[in-house]
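A single chain, nothing else alongside it, follows as structure tokens in the form predicted on its own.
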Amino acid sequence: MAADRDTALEALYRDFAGLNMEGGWHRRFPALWPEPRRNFLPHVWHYADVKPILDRAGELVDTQQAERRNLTMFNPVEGNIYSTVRTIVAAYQMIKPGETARAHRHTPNALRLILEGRGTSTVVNGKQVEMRPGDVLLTPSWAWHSHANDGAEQCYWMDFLDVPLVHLLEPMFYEPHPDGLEAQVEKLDEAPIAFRWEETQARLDAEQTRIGSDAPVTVELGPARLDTIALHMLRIAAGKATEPSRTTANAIYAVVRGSGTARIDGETLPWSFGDTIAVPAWRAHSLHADTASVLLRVSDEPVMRAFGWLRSEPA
């Protein structure tokens, strides 16, 4: 009778299997977990190894064959060819004096914190605004934006997309100007999608004024926002760490000003300006600074508590 039994469930797992269907008590791989799982890697990217890289990539290859003379930061999962985390893509990019990225939008955010140079500024939607060392600026979806350095120094930054999430959820459209550029530009000193390094300082100094002198503070950066991004500021004073804790969002930090370690499930990395560092969801993490710190956390936060799905906890 066993025997039997074997027989014709196998020929009704051919049956079933023969119409793209699986059957729910035999799964190859389970659909459900008690937790996240742990897919993406922790991982740093130094900025002293990518700027001579970026540099290299300036003398060989212009903006006639890159609109954008960037390099992303994949995730060295296995598998994985573009994400940096789960749902946001981070790259490095230089623009060279006299040069234009020319105009272009697209479905995915975007947004960009300004590492080194002066004299570039960017258009969004006819708004013209600098961009200086220390600040962050927004690209929201389906805006038209561009780039231009207008100075003597040559100018890097690090740019971060929802590019996955939108890879994920498949509502991607990319349009590049007819034109090439938008014909109507309004020059402005200040504008919402800019936040100024200066202003930053000033919100980080009174929330530290409000907790006391040795604890990590923590701003958002606002009232502008990304519907899919969230943007903290995160000082930490030398010598000083953030508690360990873990959330189901996934973030990437980038180094504003500072050195110091990451400990992200028991493995430490080092850190230190400009370098970038991936923190997948759900991983007990903590930052410790050797030297006076500041870090740009992105993170998918916003997706997450639309759904319900945010959760955070000590770790």
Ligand code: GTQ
Given for the second form:
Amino acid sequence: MAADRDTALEALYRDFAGLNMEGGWHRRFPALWPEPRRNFLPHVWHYADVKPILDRAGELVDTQQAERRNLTMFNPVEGNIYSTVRTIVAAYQMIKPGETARAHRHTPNALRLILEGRGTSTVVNGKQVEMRPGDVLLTPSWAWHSHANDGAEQCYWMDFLDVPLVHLLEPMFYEPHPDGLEAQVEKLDEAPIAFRWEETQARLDAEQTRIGSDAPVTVELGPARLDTIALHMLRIAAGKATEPSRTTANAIYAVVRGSGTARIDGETLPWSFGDTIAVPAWRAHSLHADTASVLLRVSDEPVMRAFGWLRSEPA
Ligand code: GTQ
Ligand code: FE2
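Rather than the form predicted on its own that you just supplied, could I have the structure of the form predicted together with the named molecule?
Below is the entire complex, every chain and molecule, led by the chain shown above.
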């Protein structure tokens, strides 16, 4: 009797499979689980390792060949060759004096954090804005953008894009500018897409004064202008640390000033200027500053919030 049933079930499962179907009670891997899994891994990329490699790329690859001289950071999780965390990719980019990175547009949202070098500007939908160290500049979805170095120094920055989210959801469009560069360009010192380092510092100072202690402070770069990405600047005084917490938002931290360690899920990872720290969803983490530090946090919080999936708690 039981053997008959087993045989009948096997036939049933074969018939499911033949229709590209599977029984919810029969799947080899569950589709639902109690809380976010440890998929993507905590990881730190060190700018000190990257910079000489970017310089070597600068000798071998020009901006004719490479539309962007960028190095993306792929999370070391098995099978991944692109994303830094599930929804966001981060990259380092370098442009040499006299070079131009051609105009294009794409549906992914992007932003840049300038690390080193003066005299480079970006043109976003015809508005030319200088990029200076510590500045954060936005390239919203479908905005034309190009970069040009009219100065005497190599310019290094970090890019963050929601390309992995676009890959997951599929609405990818990309278009090179028909003329290579936008024809009508207006130079601006202030623009809604530019968050200047001086302004960020002043806001962090004001927040530090408001809380009346040397506990870590955070300001949001906003009002939010990218639909999928939230930007926060976090200042941690020397010897201080953030409270351990976890959140469903996937985050990448970039070190704007200072040095310290990240404690992520029991691992201790050192960081210093220009480094990139991947903190995937639901990983308990805190940041400890050895010297006075400022970090940019790039996260998919707006996506989580939009769908009611944002949960954050002490850990
Ligand atoms: O500067 O426009 O790192 O389109 C990846 C894709 C930078 C850019 C990246 C891009 C850009
Ligand atoms: Fe781009």
